[in-house]
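Shown next as structure tokens: one chain only, the form predicted alone.
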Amino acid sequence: MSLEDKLKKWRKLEAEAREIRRREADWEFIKKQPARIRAALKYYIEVGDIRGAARMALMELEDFRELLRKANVPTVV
């Protein structure tokens, strides 16, 4: 498998994961959050960068994971 094929496969997997996060998220819960938290949740849903999203939210990683659970946003460990 060429590097280009691997990149295409990776991009497809990332797009599928993003779509699942968007679909499963509790958008009503997310809309009720303070602006910083809401932005971090949306960032995670779109990008999948949990550490960056936790930093954006000014939260510890485990606390942010708990917030994702409350928002019904799937994560992969």
Second form
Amino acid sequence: MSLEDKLKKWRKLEAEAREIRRREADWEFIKKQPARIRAALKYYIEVGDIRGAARMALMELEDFRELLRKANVPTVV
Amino acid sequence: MEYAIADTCFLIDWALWKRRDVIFDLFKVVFTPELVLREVRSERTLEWITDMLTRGSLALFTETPDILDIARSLVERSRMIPGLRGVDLPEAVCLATGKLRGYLVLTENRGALMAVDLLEELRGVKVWRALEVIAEALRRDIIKTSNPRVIFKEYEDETHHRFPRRDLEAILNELGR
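After the form predicted alone, can we look at the form predicted together with its partner chain?
To see the whole picture, the full complex is given below, headed by that same chain.
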């Protein structure tokens, strides 16, 4: 498979994962969060970058992972 | 399979599963980099790690200069290909160890999975997610069940992780059930 085909494949997987995160998220919970946390959760839902989102939230990775559970946002890998 | 090396994303989910110890039936030793250990915070995960370190099933991996060099290079390279999710240092250390030492890499980090698929220098590095670990435990009858789908669902429910449907169905077909 060429690099371009591989990238296409990964983009498709990312899009599917994003759709699952968006659909399952507890948006009521997310809306109630402080601005920084809310932004980090939305970033994670859209991009799936857990480290980047944890940094944005000023949280440690494992703490942010726990927050994702509370927000009903699954990791899709 | 002898050795595996696990990153944070893998460990912090895997530690929540009631069948988490099956991993030590698959590998002689599971290593975890010191960098990764620094990111683990919950009492539950730390207790499990400590128990497993005591038993010798889990071992700390000290990042040597050659591993760190390759890891840093991977972090940079992963950001040079448009569309490739960047890899951060803890994952890159695991990938570098997979490359230099032949350890199987345990990760749930999409950037790491993409890097192995897309970067020439990581060709041959074997990467497993929880999906592949559970599949192997089922293949070898380490987990016995007449319905493997239930086992994958149990993992999803207990960790709040979702397996990509296509990958899960492919594995269930291959397991013949």
